[in-house]
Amino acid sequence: MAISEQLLKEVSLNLLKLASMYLPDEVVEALKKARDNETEPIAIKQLDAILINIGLSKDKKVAICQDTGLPLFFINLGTGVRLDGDPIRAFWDAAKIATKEVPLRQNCIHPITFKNLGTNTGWGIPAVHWEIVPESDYMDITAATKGFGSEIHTATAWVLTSEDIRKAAMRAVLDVVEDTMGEACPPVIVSLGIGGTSDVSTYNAKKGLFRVPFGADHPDPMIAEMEREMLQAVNKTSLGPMGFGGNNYALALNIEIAGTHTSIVPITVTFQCWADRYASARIYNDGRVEYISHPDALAYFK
């Protein structure tokens, strides 16, 4: 059996709508974390408007936010996977489906002459993310709404292998954070990455937003201790939700890394606003799909 071009864009649009409407529940609870542990009045009031606002969004089946981004598509693909069809047709059909249904606003526009096809669609977007896993018989897929207001503090830089790497991440994501304040609407995801090429740094910066689980710690230790060394410094600038002050800048902080080269290594900071818009599944050669950010994604459609 192999994964039919219709069932591949079904689960996609599944996903993107998923992604706008309905934050993974390991989001909400962080969310609900921080304000049970915020001591500043005006952060609290502030984490009360989010989460009211995630409730009605849920409810109403209507979109988190006014920007609802650019739709991403992160793939990993097994070995063993036979698709039916044009994957990368299936992910654009189902932009623009989402975009009519959800609906979506229409973000996409040509660079140079503004034209706008009214479907979040043209130009490369979708971006379609791929990575092979070897020995699979399946494929996740995790579908994302990138908005703009945190995209646009992604910033690297460049630091030499004569350096202490750790202290010069650190250093660059506290010098990030605080060019950055509230413009991208903390509490964010804070995202590191570091290593490889530029492209490559940039990549896993961006992937390692909306990494599955929420909250997971990288699987090296030595990494897993400086995401937590750097969320701890981060919540200490005390820049708090939404700029505002307070005890929760940041809800989570992730690092993905790569092999790079013996004279320099890049790193990659960026963000993702405190409404984490994504979500994953996993289909299988035989047709069976399993919604992993959101076990009950088939009654939500109901």
The other form holds:
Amino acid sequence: MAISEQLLKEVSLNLLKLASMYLPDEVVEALKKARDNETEPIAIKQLDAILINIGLSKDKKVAICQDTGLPLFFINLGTGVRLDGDPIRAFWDAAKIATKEVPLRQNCIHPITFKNLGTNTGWGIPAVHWEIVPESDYMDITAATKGFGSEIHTATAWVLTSEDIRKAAMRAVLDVVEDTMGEACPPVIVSLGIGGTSDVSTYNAKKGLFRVPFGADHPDPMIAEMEREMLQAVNKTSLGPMGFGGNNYALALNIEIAGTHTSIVPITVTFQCWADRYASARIYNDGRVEYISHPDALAYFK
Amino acid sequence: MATYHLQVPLKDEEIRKLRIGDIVFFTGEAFTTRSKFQRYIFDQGHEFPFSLKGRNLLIHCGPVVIKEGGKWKAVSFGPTTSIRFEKWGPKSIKNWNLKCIIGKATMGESTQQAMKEYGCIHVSMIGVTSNLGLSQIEIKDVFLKDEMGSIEAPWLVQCTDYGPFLVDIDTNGDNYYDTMDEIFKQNKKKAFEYLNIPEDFDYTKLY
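With the form predicted on its own in hand, show me what the form predicted together with the partner chain looks like.
Below is the whole assembly, all chains and molecules, this chain first.
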């Protein structure tokens, strides 16, 4: 038994389509909750417009935002999984087909020559991040279409271990939010990668944006408590939806950690806009597929 | 906070009476612009590809478009981050006689200054919602598509009560974001207080 390249391509294509057109129910619920607890008139207008927009894109099967981002894949690969064919080709083919069929904006360019192949592929994009999971016979795939209005506000602070790290992390987040204001299209998801080398903290921050399921706590209660506190604190800034005032600047704040150097802790802060575009599925070695973020995925495409 | 339904070409006196926080809708022609087009015109000295007569509403946007039955149609069309175009903001306002720029968030000081001098405003779409506007805009034409590509090329669109937009820079030189900066500074204290962190707490910056 093995997962075929064809199956991987089909599932990846469905995930990219779902991610770009259809926000997961948990995200929509969080936005509705934000709407219900909002008191600022301008914020209520912003959230109403956002919720109508989400419904329109899902019903009409069109991209939620004209910046359809760059495609990304996060893979948790069980050691018991056998792959038949070229998985990277499957992801690239999925991005090419999604670009035509959704359609997605042709965003991916060469960083120096600016050449655009028109397919949202090329020069390492879609980026595919692999993690190996022992003793499992399935692969989890999360596809994300990452818009750059929020991406460009990613920043890393370096905090000495002589500092109070909790206070410093909070300070770093508020400083980055102050630089970002409404430009990341709030209500955002804020994610922090704390610890590791620079690459690891950035990767962890990015991974934290697409935690499945949406809104889940970190498994370590100490870190989950930090997440709750920092989310409250960020919302106390009253920047609100789109940064024009209100109670809801962030829908979630996630933290991922990694071991770090004895002298210093990198804290990477990154954002996802309210259009929290991701979709995930589990493919078993025997070819069974479960759509995790969008359980009605197959009915949606009929 | 008042609501206005404006006709393009936008009139100077109408634009000058708008204030930050007002809500506006537009009917008439508008064109999209991104940096490749501004570089093409201002840095490379090319001629503007169509008549600007009566066209004084600009949209910072790179749409998703399809061709259906030989006709262009937008499938996702929303204003994008305006600060990216700051370098050409004043020149665009002055040379193109703009009365309003539709974008996202804010622009810089030099554009703000030009808006005051030439009577132009900046507005952001409420919610930054790319599909809400689809029934309110219709593509009329595109220019330089081969040179620029479909994202960066200027698209000429017909707007029908396109909005709502929030005025965030007005002709007084007032910027909604400056007021939010002040609110943020006040509330940053509240956030620290909530976490029992002294308001002046900072950590050693290495560089």
